[in-house]
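Shown next as structure tokens: one chain only, the form predicted on its own.
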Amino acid sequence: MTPSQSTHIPGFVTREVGEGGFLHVRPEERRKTSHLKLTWIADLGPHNARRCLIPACLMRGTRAYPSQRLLNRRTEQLWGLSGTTSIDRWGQRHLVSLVAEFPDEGHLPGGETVFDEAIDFVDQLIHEPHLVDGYFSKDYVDSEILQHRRSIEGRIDNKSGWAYQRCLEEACFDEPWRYHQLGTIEDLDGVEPASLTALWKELKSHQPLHVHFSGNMPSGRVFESLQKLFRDNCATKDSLAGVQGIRAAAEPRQVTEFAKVQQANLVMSYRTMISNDHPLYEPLMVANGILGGFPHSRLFTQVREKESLCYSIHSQVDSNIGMMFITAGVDHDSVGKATDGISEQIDFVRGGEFSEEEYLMTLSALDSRLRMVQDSPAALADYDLRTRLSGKSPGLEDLRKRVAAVTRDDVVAALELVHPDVTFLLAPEEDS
């Protein structure tokens, strides 16, 4: 199916609210629920862990519903409204989100309504949380610190993810995207209700806020009702640091660390010099797909299946930071052969030797992945936000057309700019 043959899915209509507020609304008639997402944008830095505590504390209670029990009872009254939070990163930005889903009014019995009450409830969560003597409850703060500490400690249990983060930190030791979105345990030391309350006030008043809404409601009514979510927000274009430039690869180097692991975790980083606005952005997407982005890709079929040099293997591109990463789980004794095999496949694709079938399968797989975004209001909101933060047009159909237009020569040209940077190995302790 080509982009022109697919059913058109409307995008978000955007209005600016002040200098740092952005309200994005799109009609959604295919589902029986409305989806609302609020995302504050901050700079990644050494205090990410403290910022992560804020949405967790907000979800513990409001002034009108000061306990988890009362909060849950209120969501039940709102026809099962569900509220969740998420923490993520995109390039050099820290994304702090609160999401609410609730039924579409057209599907409620007896002319019941929920939209206005749901928006009021979300407004209370972010602007009128439960405070004790003007601060977050100490019991809530201590509880969330403990929970977040466990989340940070749990990162090391995912050895592949841990190795990726360590490679990122080594390769980008002085670049802002080296910071993990969950932050560090050390940053949690000394957090008190007063300081966390001050950080909440700073977040909601001085950091840019993006609000995405998808639902079957008149757009005018939605825009009018959601304006209240921006009250107190005074963010400006200077609230965030300027966009950091990407850099070229330095002399390739290797870093090895040892841990209690059964198999080694190999992460190879490459500098691409291809940013989001580079003309080879889409060709690099296709090149990555041919190389290691899908089950049919060469790293999987050749390095893993044919040569049996690894247990798992995958490649990904992050054009926000101008880098490509290849991750693999390998036996320590096979690290050298696996590294050579990966390099051979990069050279193979760079030389344009990939088959027509691999090329066409990758174009189809990428288009299928982009079409899947259209099936979920949450995915559409996420795609819209990240595309805007990357400085690109959020038109999904346009992206599909640009990907479909990528030629074999474009793929080769994109990989010509890819150069090795840091190879990181997380190896078993007994091999040290």
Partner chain sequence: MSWSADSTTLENGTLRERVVERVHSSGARVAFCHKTGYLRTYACFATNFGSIDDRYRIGGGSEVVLPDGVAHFLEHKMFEGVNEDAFQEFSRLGASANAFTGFNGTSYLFSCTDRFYECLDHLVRFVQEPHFTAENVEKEKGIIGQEIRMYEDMPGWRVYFNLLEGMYQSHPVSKDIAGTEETISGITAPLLDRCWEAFYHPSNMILFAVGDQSEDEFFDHADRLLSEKDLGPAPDIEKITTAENLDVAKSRVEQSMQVGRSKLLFGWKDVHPGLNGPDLVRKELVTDLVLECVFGQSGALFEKLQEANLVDDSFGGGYMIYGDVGHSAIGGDVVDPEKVVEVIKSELPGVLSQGIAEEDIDRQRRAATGQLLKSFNSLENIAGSYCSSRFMGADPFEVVDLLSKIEPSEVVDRLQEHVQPERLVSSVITPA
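Can you now output the form predicted in complex with the partner chain? The one shown was the form predicted on its own.
Just the single chain follows, nothing else.
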């Protein structure tokens, strides 16, 4: 397949700030707001939970606006600047992010301005938090520990997400990506203002920081203004642990747990042995698309539509950890049929029996998805960061070409490396 023409949407221009700072700036004239994202990179591990407290405490107040109420009043004055934090994971890394979105000045009435004030505000959030005697306020720390404990306890509210994490923990019990990004309640024990303040200083000074900006503002001015966000940062190439290798599947096994749910949540994990730099990386993307990435995929058309076994079903690949997952919400009585149906579809694709149309539709859908990324500054920033962390070139156009060049034989070769690992089932309790 030949991909449709390249898009000429400006990508990020990157400047390194020291060894571990990266400032990525791109002009964006199509939208009405600027998008700024700061992401600190750390290693996943047993102390994820206490790291999660840092952005939470930063959002409680600054030196100039020492309470959350005053902070929120300030964001409202800044034309509804949306300041949010997020905690995520990517492979073996823990991502701590702060995102600010605010109007481009050309859209404000009466020649009002907001850019400089918005950047100052973000700078204050990360460098000048509200401190009491040099430490985060004890009230705020205690309150955030309590809230975070509740967030961890609340993970069960999302049943499919819970089942996915349990499957990951079972399959990867000694690999670094088994740690949930929110961490554990035990890790919150003993956290005090002094230790958390030290952790904040360590994060901003010793962990790599990526800053992505998209907006309608001259890039020279943006580079100059955003430089200050990196002050204190002296991260080095040794700030992160070396890349963990991926491993082959062990003997397949099944784990079943029970909860008060109406529907069973099934997660089937597979080891792919295909890492980010493997030549079959793109073929595995296509294989996943044929199998379960789209509404035209085999799992949707055969297991859902033909067999009526479930409403939600899809597959996803994570080449950072060399795994593929198939998730489905099914009636407990139909779990056996669903797992058989899923395995049949994998064999079908692995056997090269998929139609030419399914293959071409998948190439086309993947290409379209990659082009669509370019309409969203948030998606572009995510794509840029994650491909860099995966050790790959962030060029979208190159990836489009590599995907378009994947052959049917490549798809079969990729799936030949895929072997079942742990199958996890979260089943309704009354059936136990």
